[in-house]
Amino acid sequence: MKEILVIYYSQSGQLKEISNNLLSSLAKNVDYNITYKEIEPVKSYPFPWKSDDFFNVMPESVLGVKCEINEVDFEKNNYDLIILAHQIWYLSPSIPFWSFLQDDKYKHIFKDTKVITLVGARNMWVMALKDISKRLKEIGAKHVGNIVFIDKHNNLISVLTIIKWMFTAKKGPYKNLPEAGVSTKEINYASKYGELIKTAFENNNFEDFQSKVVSIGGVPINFAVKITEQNAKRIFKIWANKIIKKGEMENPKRLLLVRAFKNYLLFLIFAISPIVHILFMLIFYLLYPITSKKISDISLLKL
């Protein structure tokens, strides 16, 4: 029997739903045993969020500051496959997920074990993947796959819907906007990736697993979005270092800077990003042999 461990953190439940659908065919197969372990911070992050709380987690997210999490107990010492299902907070792994992954007392569970990362994001995930991939290498895991679920609507539309979702806990669809996050249709068809996992186990070969994921659209990535993300991460770090000097999250002295960052971010998204998106797409096509290879390398986990 193959033992599959799913470790996840999800505020809305979307990632758990994606994981369930992805593994639905394996769950019905007696040759597979699937165990779910949820990462639970000692002090829960609110959902729905209040505006100040939502933007106030940016510095700790970007700088990788850990939070205290409840202990995760594993029934076994070894698994055949671990699936790490995670959110993205400010272009970084969410604080609870990163806190778990950075805790050395759990690194034994990853040693020499195949790992598939499962991303649920708005549309930016590359910088977080690089951090996670580096950590998996440090703890001796075999990072054999990465599957990405994103909101495929226009960037500005997805910003509006994600804000409504985060602040109301209502995913939609709304009166004048589509549903937020990963579409129901995408989630319902997630089982196709589970079939790839099953085939890889049957053939005892995960070497071409990621290329098969890519071939069926499992790693949506846009060059303009990727470059925007790369530049935004640098900007976030500047703001994060300034804000965190004012104290910890609970310190009201830092709220003034947090609110300034919020206004700055919204200005960048709605006023600047449409222009730079066009510029970056022009660069993509003008330098296509180079830029397309970079996108391909990221999709195939050649980070």
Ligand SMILES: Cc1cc2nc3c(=O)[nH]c(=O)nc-3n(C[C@H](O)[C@H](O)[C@H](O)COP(=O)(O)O)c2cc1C
Given for the second form:
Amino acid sequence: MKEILVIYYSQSGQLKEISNNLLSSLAKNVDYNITYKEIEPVKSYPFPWKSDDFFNVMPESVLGVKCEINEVDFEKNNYDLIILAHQIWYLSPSIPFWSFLQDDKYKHIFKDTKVITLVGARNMWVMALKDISKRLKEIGAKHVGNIVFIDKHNNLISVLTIIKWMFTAKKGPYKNLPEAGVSTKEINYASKYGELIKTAFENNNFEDFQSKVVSIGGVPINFAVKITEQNAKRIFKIWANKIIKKGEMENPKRLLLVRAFKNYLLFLIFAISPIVHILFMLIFYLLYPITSKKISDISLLKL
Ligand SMILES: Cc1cc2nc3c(=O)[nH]c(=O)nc-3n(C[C@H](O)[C@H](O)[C@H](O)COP(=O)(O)O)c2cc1C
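Moving on from the form predicted alone, kindly provide the form predicted in complex with the named molecule as a structure.
The next block holds the full complex; its first chain is the one shown before.
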């Protein structure tokens, strides 16, 4: 019997749905036992979000400041595979998920254990993967896979729909805009990755698991988006350090700067990013041997 542990946090339930579908065939198989553990912040983050709250979590997300989470109890000390289902907040692992992963109290379950990270995000997840991968190395986990579910619509469309979704809790499709987040079709087809997990267990070999995930489209990645992310994270850190100096999340003294950050971010997204996107795509094609290798390395977890 193979023991699979799924640790997840999800405000809308999207990541739970993806995890369920991904593991649907294993769940019906008597050779596998799947346990789900939810990460629960002591003080839950609002969903749907209010605008100020949404932008106010940026500093703590980017600087990796932990929140308090309810104790997570594990029935076993060892699992054959751990799946970490998480989302991205401001190019960083979400605060609740990061608070769990950073907690040394839980590091024993990761020691020498195979881990697959499962991302459900808008479209910018690479910078967060680097942090997560570093932490997994630190605690002795074997990071054997990374499966990514994103919104595949145009960047600006996906910004508009995610704002609608986050602020209303309604995923759409809306009158003039498509469904927000990961499409229902992609969620429904998530079981194809579960089949790869089953094969890897049957062959007792996870060595080529990630390349198989990549070959069936499990790591959508775009060079221009990746470079945008890299630059944006640097800018976010500057704002985060400024805002956090004004006090903790609840401190109203932060609000003025948080609102300035919101306006700055919307300006970056809608006025600057379309232009730099074209520039970064040009760089991608001009330096193709180097840039395509970079993308391939990230996909294959050679970070
Ligand atoms: C505060 C906040 C910041 C976010 N920042 C990003 C981001 O930087 N990159 C990204 O791809 N998605 C971002 N998202 C979208 C989430 O990664 C995720 O797809 C969405 O919140 C749904 O996740 P859920 O499973 O928790 O409902 C953000 C969401 C929130 C709430």
